[in-house]
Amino acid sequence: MENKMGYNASFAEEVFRNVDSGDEIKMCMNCGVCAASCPLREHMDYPPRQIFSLIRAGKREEVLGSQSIMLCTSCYTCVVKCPRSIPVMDVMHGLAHYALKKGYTPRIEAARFGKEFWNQVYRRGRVDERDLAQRAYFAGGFWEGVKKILEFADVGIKLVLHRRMKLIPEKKIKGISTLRKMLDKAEMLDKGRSVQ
């Protein structure tokens, strides 16, 4: 479905339909303000405006396999500076979520961490920082987990000493069943939307 300028509209339509705020990409004029204002731009394989161009060009593998879509820290700088008021941050998060749903894991550690974060929210209604770090570190195997714990031991000790991380496991929140019902409903709505 490529036109004479080399663009493939089918992937763009897929993004517009299935990615949160994906249809906002149509407003991008490729000025580059988002890339220039991003504090992580030097770590990106493709800056946001280039991601948007790749979407328009139908470059599905490059976009969904890009590390850039997993790097957004939600600082909102790109959103504030965009002259077209495109919610760039929402699009990047939407692309990351969509990529993971489609089986792409461009940053495997970030994907593991995110999955464990949401598992903890579902199980307890809150995050237990100590347990979260351990589970995320050991998700890649025993020796990888040991290596990571040793690598970040000094940070863990400082967090404990400054009372930023508890040694006692966190308890479930009151009303956890209500929270789980809401999360289940949100997942069901999301699955229903992606089927359409």
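Numbering follows the first chain given and starts at 1. Here the rigid core means the biggest group of C-alpha atoms that line up within 1.5 Å when the two forms are laid on top of each other. As the structure is a computational prediction, the values presented were derived from the model and not from experiment. Compared with the form predicted in complex with its partner chain:
- V121: CA moves 2 Å or more between the two forms after rigid-core fitting.
- For K181, a C-alpha deviation of 2 angstroms or more is recorded between the two forms after rigid-core alignment.
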Contents of the next structure:
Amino acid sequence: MENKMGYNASFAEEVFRNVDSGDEIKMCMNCGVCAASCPLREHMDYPPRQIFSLIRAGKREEVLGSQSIMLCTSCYTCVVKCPRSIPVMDVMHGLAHYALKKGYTPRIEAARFGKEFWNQVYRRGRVDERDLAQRAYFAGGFWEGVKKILEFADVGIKLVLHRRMKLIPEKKIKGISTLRKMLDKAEMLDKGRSVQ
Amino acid sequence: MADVQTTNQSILVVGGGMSGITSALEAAEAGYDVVLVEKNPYLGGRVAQLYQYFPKLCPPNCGLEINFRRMRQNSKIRFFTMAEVANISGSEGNYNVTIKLSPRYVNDKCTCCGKCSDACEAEIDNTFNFGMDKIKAAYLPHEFAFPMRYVIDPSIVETEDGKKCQEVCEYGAIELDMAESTFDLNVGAVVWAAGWNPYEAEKIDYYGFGEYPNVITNVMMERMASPNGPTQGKILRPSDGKEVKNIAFIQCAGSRDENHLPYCSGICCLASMKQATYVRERHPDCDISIFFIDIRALDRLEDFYTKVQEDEKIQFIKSKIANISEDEATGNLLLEGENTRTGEQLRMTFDMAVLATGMVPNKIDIAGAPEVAADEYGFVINDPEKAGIYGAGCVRRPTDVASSVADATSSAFKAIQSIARR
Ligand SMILES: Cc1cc2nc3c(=O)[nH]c(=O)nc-3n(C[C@H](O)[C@H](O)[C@H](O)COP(=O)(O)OP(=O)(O)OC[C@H]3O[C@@H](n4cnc5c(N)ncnc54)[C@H](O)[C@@H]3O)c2cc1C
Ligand code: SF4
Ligand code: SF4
Ligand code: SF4
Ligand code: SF4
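Switch from the form predicted alone to the form predicted in complex with its partner chain and print that structure.
Below is the whole assembly, all chains and molecules, this chain first.
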């Protein structure tokens, strides 16, 4: 619960205890390298460093309700560059998972992005970054999609330049059916059901 | 072959920087025989390369000169330049050491007339100026070199240039047949004062050092600001020789970083603030930005920080720079980071950037040497269980000259105790 000063004094402790890799942020020295290196920084309401600062400041609603934690694309840039060797990406995923468990629903854009990600992995066994972005943008209608693509153009170019995104569509992986079985099980587990 | 008589009552000091010189002087002035060996052709270490000392902004040569005078007056110190330890064995109170002397090809008759240098055509990289300029292969290491004596680079010994140098020398000072030699010592204790090296900035790949000419390091800046340096004291862009209009200092370049040096190098905040005053002095119109995680200026040094903060041309921006890229057409540098005070994404362009690189200790790297305790980063620990070889100065922790001198004095005292215990 937030106190009347607007912060929740036990939120940091809650994160350290319950969020996967959550206690790693104790080592964060607030340098901003992750925030400045994340390819999605301009589209996040709070880039990673700010998320960590908000956790320390007890801003539970801002953190768990943020779109940033849902947007992380697992590109590893922050993990590679963090001077304190904090697995920033894992913390972001941990927070996203925790937020979902606590009943926070990802905001519409992040949700589209996540859903499309899942669909692609299910369909092809891999992610086609270019296609993923396009589908996620157009999910809100044609004109909105065009606008979004133009906004994201620079990020896309950077990803291509850093060989993190290819221009030709990805092919299906071998043994996709086995992967699908695994994904089905994972989904069951996530919903709290038992699997044999 | 050097004629050095020592006994297990003598002390060997390795490294002739401020720390080594201090240990040697303190022990000698307490009445002990000391042999000091220095790898470079001159004494003074890194301090000789600095333009000014923080916080007083006085020239380091002044302090060095006082120490050299103390050395000249004290017959208990023998020192050797171009000398290294080749071998060391034994234990506290009784070490056998072999010293290797590299040939200088110039003997003590040299008067520094400079004729050999004038005659020589071949040039080599000037390591004293971190390769920013070239010098003749017959050279004086620097203006205030001690001992004041020329050096012939091995690369010209067998060439026409070498012969020419020898011919023009009127004092018979050049001996091209000088060869590497060794001599043995017996000492009771050793002080290891081999100092530090700048962290290799190339390893921080997202800063582009080595790739973008206008990214330099703090040690290069010291030489650039020196009137006897490669640019005669002007702060000029390496890419086009243009005077700088705005300059960035990037703190913790490699330090406080688990991917590089996990520790704080202790002095680079002060060094950058000091260098900002160099720029102010030379180019009063230049805008200066210092990008930092936190500023580390402890004790009395905080006054210097306060003073520099008052300068309206010097901006302190709380952001670790996450990337540098270069505009190829202009050579300008784009710095990116997050301003962690405002939360804004930061993108700023500069003429030049100075990386505040940290200090890496020079560990004891002699095969078969007795074990010396060190911490996880390689800094020597003066462990009472392993007495006899003691670290002094920056091999013990990254620090400034005043603290190095204090540490070197205490190490001299420990070395004396090692002898007295026997
Ligand atoms: C950019 C910069 C600016 C600085 N400015 C200041 C300042 O303004 N004020 C201040 O107080 N401090 C300053 N410092 C710190 C200062 O340089 C150190 O405190 C000082 O150099 C420590 O002296 P030292 O004798 O321990 O090491 P060094 O100066 O490194 O001396 C070590 C000596 O040992 C020799 N050596 C190395 N290996 C061997 C070997 N195997 N055998 C024989 N000899 C060997 C080296 O050639 C060298 O001469 C600055 C540092 C940096 C990086
Ligand atoms: S890069 Fe690492 S230390 Fe720096 S703000 Fe991000 S998480 Fe914290
Ligand atoms: S892994 Fe996620 S948080 Fe880290 S830089 Fe990539 S997108 Fe940003
Ligand atoms: S070596 Fe000879 S020529 Fe060269 S500076 Fe010394 S005295 Fe002059
Ligand atoms: S002294 Fe300053 S610049 Fe150097 S490592 Fe420490 S905090 Fe960073």
